[in-house]
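Only one chain is given next, in C-alpha cells, and it is the form predicted alone.
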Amino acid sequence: MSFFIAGTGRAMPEKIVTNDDLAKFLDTSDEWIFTRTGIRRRRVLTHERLDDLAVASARAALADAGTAGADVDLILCATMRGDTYTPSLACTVAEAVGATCPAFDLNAACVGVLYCMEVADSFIAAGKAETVLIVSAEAMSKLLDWTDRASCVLFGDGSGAMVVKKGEGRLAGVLSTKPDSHVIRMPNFEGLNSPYNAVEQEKQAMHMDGGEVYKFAVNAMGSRIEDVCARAGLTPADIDWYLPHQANIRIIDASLKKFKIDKSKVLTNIADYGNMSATSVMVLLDEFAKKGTFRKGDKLLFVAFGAGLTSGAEIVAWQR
C-alpha cells in the first residue's frame, strides 16, 4: 500500500478523425469499423508535438494534486517513442514543469502505465521517493501504415498523467510477459546514413497479427484480473470499477464474458478515442475521475495487454 492517486490530467490533439473521414481514402465505412472495434472517432496530431501533450497533461495532473513540479521526486513516462530519442520525454516534461528529480521513459507498449505504477511503488517502498509524476503520451498516428485498414482504424493519439504520493491506496499489482517479437511489431530505423550498416531496413510501420492478438488479449486480461485479485485477497466481485485497456470493444466484451465480470462496472471510452496504447487507461481514469464517478474507498482495477507480449493489472483504492 505504498501510494495513492493524488491527481490526474489529460491532453488531447485538436483534430478529430471520424470513421467517415477514413472512408474517404480507405475501403471501409463507419459501420465496418464500429461493429468490429467499437470505435467511432479518434484524435490525431497535426500541428501539435507529442511533447506539447505530455507537458500539458503533466501540468493538469500536478494542478489537480496541488503539487509543484519542484516537489516531484521521480518522473516516469510511458511511451513507445517520443519526439526525440534523446532527451527522453520524461526529461522534456521535467524541464517544462520545473523538476530536477530523476526522470526516464519506459516502453512496455500498451501496459506502460501499469509498469510505471509498479516502478513508482518500488521507489516509494524503498524510501527513494514520496511523490511520483507518471505521464503517458503516444503518437500512434506516426507509427501506422495508413493504407492498412485492418490496423490504422484502431488507433489514436493523446496523453494522460497522474501524480501518486506515499500513502494508503495501492492494494496489489501484477505484471507479466509472454515473449513474442512478431505478433505486434514496430521496427526502428536501421543505420540510416551509416556506410557500415548491412541490415536491410524493414518497413517503418506497425505490423499486427489481429487473430493472435485477440486470442492472447482475451486470456491475458482475464488471467491478470484473477491474479491481481488473488494477490490483494479479493474476488473480481469485490472490485467497484474496471478500467481496461481500450484496444477493441470485442476483446473487452469477450474477456468479461469468459471471466464473468459484471459489465456495469467496466468503464470504456473507446468510441471517442480509439486505442491510444499506454495512454488509454490514463485518459479513461482522468475522464471518469473528473465526472465524479469514483467515491472514496472504491476499488479500481486497471488491466492491460500489449506488444511484447506484455500484460498486467493493478488495484488501487480511490482516496479522494
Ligand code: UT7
Second form
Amino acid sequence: MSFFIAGTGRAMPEKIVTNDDLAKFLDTSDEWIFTRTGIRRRRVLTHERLDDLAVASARAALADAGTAGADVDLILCATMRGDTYTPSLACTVAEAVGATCPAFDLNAACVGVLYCMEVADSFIAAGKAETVLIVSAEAMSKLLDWTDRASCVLFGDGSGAMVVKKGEGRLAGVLSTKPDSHVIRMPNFEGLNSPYNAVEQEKQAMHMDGGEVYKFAVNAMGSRIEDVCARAGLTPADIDWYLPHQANIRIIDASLKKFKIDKSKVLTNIADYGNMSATSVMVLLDEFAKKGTFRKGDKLLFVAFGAGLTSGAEIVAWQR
Ligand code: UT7
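Please move on to the form predicted together with the ligand, as the form predicted alone is already shown.
To see the whole picture, the full complex is given below, headed by that same chain.
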C-alpha cells in the first residue's frame, strides 16, 4: 500500500519572455535556442513573489483533491531557494492553507519532486501520514546570470503541486546520485559580512558545462527508466505516459530512443516554459491531467536528472 495522486495544480508568473525578447539584449536567436533545446518561450517572475505562486498552486491541488489544508499530514516543498531561507517555503505554504503538520523543503535540484514522492511513500508506509501535499516552486530567473547566453536562455519560473493519499497507485521508484560539484554549480553569492569569515565568496551566479550535463542526462534518464521498470516488473513498452524533466527536447529524444518509445506517449511542454527545475514535471502533470489525457489505470513514468548530480524515476498508476 502506497499512494495515489488525488489532485494537481499549478501557478505561473504572468510575464512571458520569448526567444526574440532575449535576442534584444543577448547575442542569441530564436533559431539557435529552438533548434538546440526545443524552447520558444518561458515565464518569468516580475511583480509576483515565489511564495505566492507556491501557495496558489498548493491551493489549486488541494481544491482538485477535495482536501482541506487542515487534513494534510505532511507538506514537502521541492525548491532550490524560496523567497526566505527561513521560514521554509513549506512552512509558508502550511500557514496559508491552515495546516499544522510537519512541513519542510527538499533540494534535489530538478529531481526534487521525485525525491519528495519517495519521502511521501516512506511516511505513508511507516504509518506516519495518509495525505501528503507536495509543492515545487522555482525562481530560476533570480539564480541566473542574465549576461550568460549559454545558460540563461534555458530556464523559466513556476510552481506546481500535487496531493497524494494512501492507497494503490505508486508502483515503484528509484533515486540516484552521481556526486559532482563542478558540472553544474550555482553558488550562494549574496554578500555576508561576518568579520570572522576567511573563505572567499564565490562570485559566479551559475556555472554549467552544458556538454557534460547533456551526456550525464541522456545516460541517467535511460538508466533510471530501466531501473524503475525492472523494480515494478514492467518493461518500458508497458508504460502509457512518459513525463520527463523538461531540460532539452534533444535530451528527451535521445534518452528514450533506445527503448523505441512511441513519441505520442512522451509528454512535453518545454516549448512554452523552458526548464523550471523541480517544477517542470509538476506543471507537465497538471497540464495533461487537466486536458483529460490520462485514463484510470494508465501507468505514468516520471523521470528526471539535475544538479548534484541527481536522477530518479517513479511509476504511478492514475486512479482518477
Ligand atoms: O537541469 C539541468 C540543466 N542543464 C541542462 O539540461 C543542459 C544540458 N545541455 C544542453 O542542453 C546543451 O549542451 C546546451 C543547450 C546548453 C548547448 O547546446 P550544444 O549543442 O551543446 O551547444 P554548444 O555548447 O556546443 O555551443 C555551440 C555554440 C558555441 O559557439 P562556438 O564555440 O561553436 O562558436 C556557443 O558559444 O553555440 C554558442 N552558444 C550560443 N549561440 C547562440 C551558446 N549559447 C548560445 C545562445 N545563442 N544562447
